[in-house]
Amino acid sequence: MIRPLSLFIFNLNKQNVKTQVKFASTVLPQFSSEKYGVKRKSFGVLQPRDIDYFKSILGEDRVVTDESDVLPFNIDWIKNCRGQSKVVLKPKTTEEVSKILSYCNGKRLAVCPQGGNTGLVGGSVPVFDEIVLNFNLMNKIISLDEISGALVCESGCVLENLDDYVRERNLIMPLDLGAKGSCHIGGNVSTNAGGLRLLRYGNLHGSVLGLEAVKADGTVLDCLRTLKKDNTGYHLKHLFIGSEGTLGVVTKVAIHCPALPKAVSLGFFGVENFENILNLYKRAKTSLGEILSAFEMADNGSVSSTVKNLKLSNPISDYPFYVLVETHGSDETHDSEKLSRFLSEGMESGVIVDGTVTSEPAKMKTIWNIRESIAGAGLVEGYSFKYDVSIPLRNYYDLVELLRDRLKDHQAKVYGYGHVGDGNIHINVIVPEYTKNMYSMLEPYIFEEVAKLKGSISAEHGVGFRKPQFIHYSKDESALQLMKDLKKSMDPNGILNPYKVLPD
C-alpha cells in the first residue's frame, strides 16, 4: 500500500489556490515501474562521459546530478508517479536542445521533455532513467504584435507570465487554467491543454500559429509563422500539438492573443439536479450568445471538500449542484444586465435556487479560486485516482453515479466538475490511500463506459503514461497505426518519451 504524502504548503500568493506538497517528506510515491509492472526498454545507461558531455555544452549549474536535487523532477504534482532519473539538464536555447537530442539519439540515451510539470497523467516525468529535459530556463518573450495579437515566446514561459504581460497591452491568454502560475506554454500545446474558457476561445489548435521544434535526431523544425492563414502543404505544426513530447520537443511557439475584454461579469448559482444544469445551459447559449466565455459545474461534493480544505468561503449556501458562468463583452453595464436577467429568469422558473452576480475582481477571484482548486483540494483527503473524461451532454453526470454505485461499499468519496460548455467533466475518486484493489475497480471499467458513449477517455489532460493501454477505447486500430508510423518515422530509436500516449 502506499500512502499519500501529507506535508502540504497553501500558497495563497497567487491568483488562485495552489497545494503544493513539499517533497522533504520522508514519504514518497512507489516507483510507476513497480506500481504500474512496466519493463525497461533497451535503452542506453548514463555513463560518467555523458554527464561530462552535457556539462561541456551547459556548463556544471544547469547540469544537475545531486539525487535530493533531481528528486522533485522525478514526480507528479499529484504524486501518482515516480521515476528513477539521475539526471536532469536545463538548457537555455533551441541549440542546446539540439546537441542535448543529436547526442542521446546517437547513443539511444531516452528523454523525458518537462516543463512545469503540472500534468496529470504521468507524462512530464520519468518512468525509468530516463534524462529529463527541463524548461525553466527558456522562458524569454521573444515579440508580440500588438495589432495581429501575435506573442511569440519559448516554451519555458509560465503561462500566468505570459497573460499578465499581454494583459499590459490589452490583450488575453486564449488559455486559462487552474495550473497558470506554473505551468508551461510549451507544455500547453505539447499536451493541447484545454482549460476553462474553450467555450469562447477554442483549443489550441486554432490559436497556436506556428511552433518551432526539435526531432529525435536534433533537426531543429521552424515552423515559426505569424500568419492566421498558411495553406501551404502539410500542418506540420498541429503533429505537435498533443503529442506530449513523442513526435518533437517544442522549443518556440507562436500563439494568437485575442483582446482583452472591456467587461468581465461572473455569476455562481446553486442547482438542484443534473437536468436543471443542461437546461440553464441551454438558456445560457440563447441568453448570453455572443458574451459567453465559460459554463462551468461542480456537484456539491466537489465544492463542500474544496472549501473545508482549503478553508474558503462560499458565497451562496450548500446546493446538490453548483454553476459558474463567465461572460466576456466590451460593455459592463449592458453585460452586468444580460447576466443579472439570466439570474432573475433562472431563479423565476425554478432553474435556479440561488446565486450571486459579480463584476468586482475581487469577488470574481474569490469564486474562480474554489473552482480551480478543486483538483488540488482532493490531495488533502488522502490519495487520488483523477480521471478526465469527454461524453455526450445528455450522459454528463452519469459515470459519477454509476461510480458511486459501484463503490458503495468501499470507503471513497466520487466528485463530479467540469467544463460543461465542451462536454469535458473531470471526475476525482478520493480514497484513505492507494491499493491494487481499488485500481482494478476503477479501470478499465470507467473506459469502457465512456467507450459505450463513444466519447473520449482523456478530454484534456492526454494520454501521458496513465492510458496508453487504454488508448484503443477512443482509437481504432487504423489510427493507432498510423500513429505508430508517424512516431516511428520521427523518432526511429523511440527515445522521445518512452512509455507514454503510444501502447506498445
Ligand code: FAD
Contents of the next structure:
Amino acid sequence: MIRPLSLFIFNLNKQNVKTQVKFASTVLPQFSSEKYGVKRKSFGVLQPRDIDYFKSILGEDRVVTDESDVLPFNIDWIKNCRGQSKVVLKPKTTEEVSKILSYCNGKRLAVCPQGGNTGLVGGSVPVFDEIVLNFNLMNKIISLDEISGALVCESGCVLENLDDYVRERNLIMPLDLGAKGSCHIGGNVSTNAGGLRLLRYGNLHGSVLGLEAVKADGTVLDCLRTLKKDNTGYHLKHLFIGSEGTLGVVTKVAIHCPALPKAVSLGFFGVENFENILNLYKRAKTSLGEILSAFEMADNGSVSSTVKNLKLSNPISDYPFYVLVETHGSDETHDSEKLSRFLSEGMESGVIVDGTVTSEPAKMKTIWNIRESIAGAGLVEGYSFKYDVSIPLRNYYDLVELLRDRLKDHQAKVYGYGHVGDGNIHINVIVPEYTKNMYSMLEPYIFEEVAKLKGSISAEHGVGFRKPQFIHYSKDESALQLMKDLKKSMDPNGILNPYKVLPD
Ligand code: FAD
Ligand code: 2HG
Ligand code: ZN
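Cool, the form predicted alone is there; where's the form predicted in complex with flavin-adenine dinucleotide (FAD)?
Complete assembly follows, chain above in first position.
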C-alpha cells in the first residue's frame, strides 16, 4: 500500500535544507509511459527468483520492494516523470554492481542507474518496471593527493560532502550546482553537469582524470588513473561522461580539485536591459580577467518569484535584470577593490543601475541562495516546463521574449536565467498545471527556434527521457548513427537506461 503522499520540493543547499516548501500539488504524477505514450520494450519481467538472487548478493535490507518505499525512486525531482519499478537495489561495492548487471543482462532485465535523483530530464527514474540501481551507499572517499589535487571516490558521494572534505584540505571541487546537497559525483559525471563555475574551472571532460565503470554485461572497466596526461589509445573515460547511464555504470571517479581560492568576492547588480548584460560581460572579461569565476544572470520574474515563493530577501531593489559576478583570487583587498571598481565604472557608464559587492561569507551565501533556488521556486506555483539551451550570446534572451509573445493569451509565466559566461540559458514556463495543449505549444517550437540559431537543445541537463525525440535538432544523422552503433556495441541487449538519450 502506498502511504498518503506529501511531495516536497527542497532547496538543496545544506544551509537551507530545512526550508521545505510544500509542493503546490500533492497528487501523484501520471505514469510517464501514459503521459508520453511510450510502449514497453520486450525486456524480461522481474520474478520472485530474481529478488531472491539479488538478496543473496546484497542481503534483505539493500533490496527494497515495499511499494511505498520504492515510490520516491520512481518519481523525478520536478514531479514530471513517474516510473513503475518494483525494486530498488543498493549496492555497496563494484563487485556487487558487476554481479547485478551480469545477471540482469543474462535475463534481459532492464536497469535504471540512479544517483541523487536531481536530474531535470527524467533520466534518473524508470519509465516502466526497470530495476533501479541506486548508488546512495557507494559513498566512500578513497584517496586525496593534496599536492596534485587528485581526489578518488565512489560514485555515490554527495557533491557537497566532497566539497566540504576537500575544502578542509585547501582545495575545492571543480563544479558547483544548486543540487549539490543531493546530487552524486557519479550522477554529475554521467550527466556531464555544468553548473555555476564552469566558466572558470571548465567542464568535466577536463576535470575528470579517470573513472571505473561497469559495462552492461558486468565487465569492470578500470580507467581509474589520476594522471593529467595519458595519451595511450582511445580516451574511454569520455564515453561515460555525459552518457546518462546508457553505456555503462560509473562506480568510481578520479577528479582534479583546484586550489581553494584565498579570496572570494561577489557582486550582485541590477541592470536595465539585456543589451547591458552583454556589455557588462565583455567588461568583466577584460576588467576582472583571470579572477572571474562566475557570470550569471536572471530576469526580474525569476528573482522576484523566487524571493516571494521561498520567503527570501533581495539585497537590492527591483530591476528588470540581475547579474551575479563572482571572483576567485588570491588577494582579498586587491580582488574586492577590482570588483568594486567594476561596479562603480559600471554605474558611472549607466550599464549597472544599482548593486552590492561583498566578501562576507554569510552575505555571499544569501545572494547565491537566491540564484540557486530559482530552479525549484516555480514548483510552488504550479507545473514548470523546463528548457536548458545554448544559443549565441547576442540571441541569448530572444527566446524568452518569443515565448512570452506566443503564450500571451495563456496563463503562463516565462522566466529566463542562466550561465551567461557559457552561453547557456534556462527557461522556465510556469503554468497552473501540466496540460497537453501547453506541451504542444512549447515543443517542438522551442527546439526549432534553437536549431535555427545552431544552438543546443540541451546545454547541461542532458537528453534523458524527455528529449530523445528532439535530439536530431542538435545532432545530425551520421552522429546519431555512430551513437547508436556505440550503444549496440557496449550494451547489445539495450538493458541500460532504455527509453533514454537515443531515439528509437
Ligand atoms: P541523477 O539525477 O540520479 O541521474 C542523472 C542521470 O545520470 C540519469 O540518466 C541516471 O541514470 C544517470 N546516473 C546517475 N548516476 C549514475 C552512475 N553512477 N552511473 C551511470 N549513470 C548514472 N545540472 C547542471 O548541469 N548544472 C546546474 O547548474 C544544475 N543545477 C541544478 C539545480 C537544482 C536545484 C536541481 C534539482 C538540478 C540541477 N541540475 C544542474 C541537474 C542535476 O542536478 C544534474 O544533472 C546532476 O549532475 C545529477 O546528478 P544526480 O546524482 O542527481 O543524478
Ligand atoms: C541552474 O542553473 C540549474 O539553476 C537548473 O541548471 C535550471 O531550473 C532549471 O532548469
Ligand atoms: Zn544551470
